[in-house]
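As a starting point, one isolated chain is supplied in structure tokens, in the form predicted alone.
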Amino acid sequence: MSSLAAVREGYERFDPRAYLQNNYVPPRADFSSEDCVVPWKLRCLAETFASGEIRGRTLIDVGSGPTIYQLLSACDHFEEIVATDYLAVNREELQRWARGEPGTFDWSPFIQHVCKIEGRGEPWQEKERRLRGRLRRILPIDVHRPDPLGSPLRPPADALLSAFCLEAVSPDRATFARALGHVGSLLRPGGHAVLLGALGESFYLAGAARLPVVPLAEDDVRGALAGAGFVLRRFCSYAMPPALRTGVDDVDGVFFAHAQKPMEA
């Protein structure tokens, strides 16, 4: 069995609810401290989209998982958001949230926090309504195929967002770099890519699933972006403090990257 096949097999046991519980409730989602990892991620996203430079018709979110927090600041700047995931259980979780079904994960603290840091005085329910309205497609994706969606995105996306996906489904750095190139093909020339991901992580837990992760250093991410033809615009990182090392993974830190695909000559 190839390493990539082993990764795919592991994800058959992925439990979306366990993953959310491990990562998106306290202590990691503690909104009382800006130094906590989840507020740090939300601030990086809010600051990047606040510039107004990243905007257009379509944003594609690559490997959405069962989460929507990564789309909260982005949704104000696009007419349509296309969420994607390899796993049907994650796509179903997103569809239930988009329909407003009872019993889905409560993202309201995240939405309230984003509204607070964006500082526009917007009721959080309005942002929630807008994101639901713009989340128009939830599609299957396989980032290891040269054409990840099975057919080209028409028109190509104006921006690409991906959070904690590529390193978590790649058995080695070379596969990570290739996957980044594959998803870059979904983006129009001149389009922007916004990435969040894990540094120095070798595994994470999601219920019965123990999923391998390729441990990345900052230079690995920078090199993969350059190799995929992107121009790096911003890069920053977060060191996971001891209090947030809860045993559900062995992550050392988180990176945030904003890069741009050059215009064609």
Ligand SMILES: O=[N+]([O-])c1ccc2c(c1)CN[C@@H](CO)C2
Contents of the next structure:
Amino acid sequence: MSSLAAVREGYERFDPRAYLQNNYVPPRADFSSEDCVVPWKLRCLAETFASGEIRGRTLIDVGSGPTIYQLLSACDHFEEIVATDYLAVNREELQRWARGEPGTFDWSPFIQHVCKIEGRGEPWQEKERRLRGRLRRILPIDVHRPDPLGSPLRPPADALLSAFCLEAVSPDRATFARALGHVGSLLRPGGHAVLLGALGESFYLAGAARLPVVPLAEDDVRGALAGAGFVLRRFCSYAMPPALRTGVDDVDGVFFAHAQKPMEA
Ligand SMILES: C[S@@+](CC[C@H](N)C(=O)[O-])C[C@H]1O[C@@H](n2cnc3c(N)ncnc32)[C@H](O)[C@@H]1O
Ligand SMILES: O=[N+]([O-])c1ccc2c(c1)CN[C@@H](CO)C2
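May I ask for the structure of the form predicted together with the ligand now, the form predicted alone having been displayed?
First the chain shown before, then all remaining chains and molecules of the complex.
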């Protein structure tokens, strides 16, 4: 079986609820300390979008999974948010949240935290309403295809966001770099890319699924961005403390990268 076929087979057992429990409840989602990983991720995103430099009509989120935390600061600056995922179970989880259906994951602690750190005194229900109103398309995607959405996005996205996707679906660094090139084609020249991902991780669990991950070093990410034609604007990383090494994966750290696609395409 090809290594890509092995990745795809692994995702057939991916359990969104288990994934959410593994990564988006305490101890990893502990909002009492800025040193915790989820507040660190939300701060990186809030700082990046706070300037208003990254804005436009459409932002596409690649490999959204069953999560919306990654869209909370971005959604203020785009008319439309396009979420994407390879699995129908994840797209359905997002659809249910977008429709405000009961029984979906409670993102309110995340929304409340983002409103607090954005410091505009915005009621969290306003932010939730805005994201639900702008999350208009939830599309299938496969980053291993040159045209990840099956056909080019018209018009191309003004910004691209992707969190913990490319390294979690690529068996090796060359595949990771190629996937980054594929998703880069969804972005207009001059558009911004905001990436979060795992460093030094080789596997993660999501219920019955045990997914292989290509272990990345910071320079692998920098090199892949340069190779895909991006100009790096900001790069920072977080070292996973022992208390957050809970056995659901073997992640060493998290990277945050803000890059831009040059105007000359
Ligand atoms: C680790 S999860 C990331 C979820 C979310 N973005 C987050 O920040 O937690 C990786 C996601 O990639 C999706 N995925 C798997 N294969 C993919 C592929 N070939 N192309 C795009 N996404 C894929 C999975 O369904 C899963 O939702
Ligand atoms: O610490 N975190 O906030 C966090 C969130 C999501 C994920 C990780 C860590 C590590 N594993 C990845 C899948 O490769 C998913």
